[in-house]
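Only one chain is given next, in structure tokens, and it is the form predicted alone.
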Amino acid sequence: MCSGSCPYGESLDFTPRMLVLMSNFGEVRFTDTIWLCSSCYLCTFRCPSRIKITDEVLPKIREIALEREVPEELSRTLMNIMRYGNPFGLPQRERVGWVKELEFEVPFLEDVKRTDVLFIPGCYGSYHSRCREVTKTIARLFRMMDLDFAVLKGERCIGDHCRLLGEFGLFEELAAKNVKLLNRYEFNKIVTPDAHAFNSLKNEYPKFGLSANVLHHSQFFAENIENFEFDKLDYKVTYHDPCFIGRWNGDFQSSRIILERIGVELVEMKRNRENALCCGGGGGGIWLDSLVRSKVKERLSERRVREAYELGVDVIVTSCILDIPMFEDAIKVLNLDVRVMDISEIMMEALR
């Protein structure tokens, strides 16, 4: 597999491109490194031989290691999404906690039946208290639109990481009480701001019965984007490409296209587009942050916002809820003076 494929680098006993194929996986030498590869995709885009080690030969490998010792911050997680649905182990009316904090309402579906737009914040949007301010900017962007959109009272975790971890029995009953719960209703699209649920919703869930027109919500503000008239930034920003929404979904252009009108100086990383860094969070990375420290000098967090923060940038912008909390840990840590905001928060700034 090709060199440089782990955007960890040399440093672990074990880097995806160590994998090799074989037809008795339990011959795989685990360690409990194998817990640091946060899907980002790396590896399967940069392999000559187009083999999916992500998506295809990663989980498996990692079913296998759940049957043995499992970090204790992976398990506590996962018992917490099979318990309340949620990684944070919390009530599920907390959930649609945020839509109170709002000055107008948020219809339910469960109540209206139809809507033309489904909002499903996913789980770090619904619970985590940074993320639901990204949460409710979406929702007051929409009340802008006058848009027709609804959010669900009985949403469980999507489970994208569950099932990059291997968890597929967990990732299978969420996904099977979800579309349930969704062929219920009748909606013309779902819009998320969560890119993990995004990718789940959109490529894994019509395998469960899922028929919808699923968008991430930096392709829907992108595609309405002349809905809104905007005063110029006096930005410098750069631009961090999730793994979800990048090299998992192919959309690169969706935030670029609403920073153009925006009018703000976007200046690019070095790593960016394809070859985008991982922000670390992704295929459970965001709950396994005591592993990481014992096991890196530096978490992938800390060396993304450290280069955005050389380019002498007023604000990192992102499309990831995810990629909110894990950016705005690593610049504390780091004692950087360097924003990090949403495309929807940057947005909502520059509106007139």
Second form
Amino acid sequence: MCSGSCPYGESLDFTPRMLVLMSNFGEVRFTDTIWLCSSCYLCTFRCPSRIKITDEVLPKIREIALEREVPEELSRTLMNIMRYGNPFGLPQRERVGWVKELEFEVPFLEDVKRTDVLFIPGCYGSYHSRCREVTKTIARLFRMMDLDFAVLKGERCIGDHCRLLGEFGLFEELAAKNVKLLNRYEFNKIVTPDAHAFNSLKNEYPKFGLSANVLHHSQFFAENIENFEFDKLDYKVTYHDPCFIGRWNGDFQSSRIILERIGVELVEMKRNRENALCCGGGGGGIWLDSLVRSKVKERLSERRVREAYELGVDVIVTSCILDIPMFEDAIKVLNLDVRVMDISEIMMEALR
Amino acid sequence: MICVIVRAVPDLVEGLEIEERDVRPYRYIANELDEYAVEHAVSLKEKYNERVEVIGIASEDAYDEIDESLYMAIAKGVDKAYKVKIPKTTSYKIADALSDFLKKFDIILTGTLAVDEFYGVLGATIADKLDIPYVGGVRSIEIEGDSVIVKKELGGGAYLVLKVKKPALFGILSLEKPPRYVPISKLRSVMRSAEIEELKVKVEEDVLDVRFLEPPKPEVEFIDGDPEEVAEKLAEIIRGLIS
Ligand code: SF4
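Given the form predicted alone, state the structure of the form predicted together with the partner chain.
Entire complex below, previous chain first.
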């Protein structure tokens, strides 16, 4: 089941099932293709024996592999996270640089000490130029709701990719630092557009002492949809279920509720909801493009945008911030004509 | 036996605070090219079974921050790490202070230059002091008996192959792969088990006269309008300048 499900199955030297068997017998053999897994969770989701392949077997094998040799592309990235708290090797003070690009002020939790919603954009939402646009859009939507919200200057990489890459030590260090910072202040909930950060904050950070109500921005907006009056958009769209919102956390509805409310025509891809095809960015995949490209004929992101494009849609809507660069790059590679929007961006467009 | 010299330098990612008579970094970090030198040394150890030691040099305010890089060097395979406190001073005085310690090594590696020392003289100054040959701009090293064969970067894709008799000092410029990453758990266990030996040397502090002279602000004029208008105005200004 697992091996047949894996979207990179045909490129793997050892399929998920073989990895499970190997770890059962305590004899692990190494190959570069263990880095292909994008933590899409299909194998684990479908496993009749409920073996935690994605979040336990593979990361543990990767942990041993990291001790032997770290893939070249990954070395610099992990070093950046360790030294600077973000994969880009950019300064910490730049993390909240996007705040200055807004027409209004966003308070820092370090200054105000308490807030209703703590907004955590994550590394991509904070530093990546395209993803920052999403972050600003969300802040503007918050503002329209008259929401009491704040951001943290001292936020560091949440670390979900590090964990799934088998770099547990780094993940633990990041989690401990972030939790220490978070526990200094008062807030009612955390909202983040980063599906990976969402997963870690919600499911892993409690082990480090965080007890907070964590929401993905799609969930937050779906809950508060009554606050918005939309003009109907006559777009034909499809929705890509991010692995870390859908399969990992069982939410297939929030974004669809919003899309229905906006009144766009929603067509589903063949592989939707629990069967959705991964964008390829998870589990560190977004940092391993050359390695992945050397092993597979077509990237997952390329397969996914082709699948969407064949439906004849104007927009591919997603709610995971990593999908945006993943899909936009794939669209450029394939030279297609289709837009990629975050759920918050299509909300904003329907409000104008 | 190989020795690598690693300097603590301002971390330019985190930036600097520039005051009238001082430049204060927010943080220090090991010089990037010196870390490349560590990589080369570790490869030599793996290939020729050479013993490798590393010495970290840092001023008072960077003295703790150099540890991370030294422990990382040990985790990568370096046999022993030393560190020494050296105030901000000239390369000549650093060479003077370290020459006694460095005498026993037959291959010494360091970065060709450092972010706070672009003229790249530390390696050459130390070599001069020890009276051994120096080659900078090195991208690869191999050992052959009592000699070392290095490739020295010449720019434009060209390089020079040199055979140098040991002992000698080499300034490293590049690396084929990015430096290896050391998983945190491994780093932590090295920090628990290994020790960095502190060396004491006498160096006189140099009186460095730092002055930040802010250049006068130039007059800036923004030209608005569509591209044609802007081009027209710009052309006019240039005409005015050249006539
Ligand atoms: S999580 Fe997805 S990519 Fe990773 S092994 Fe399982 S099916 Fe394959």
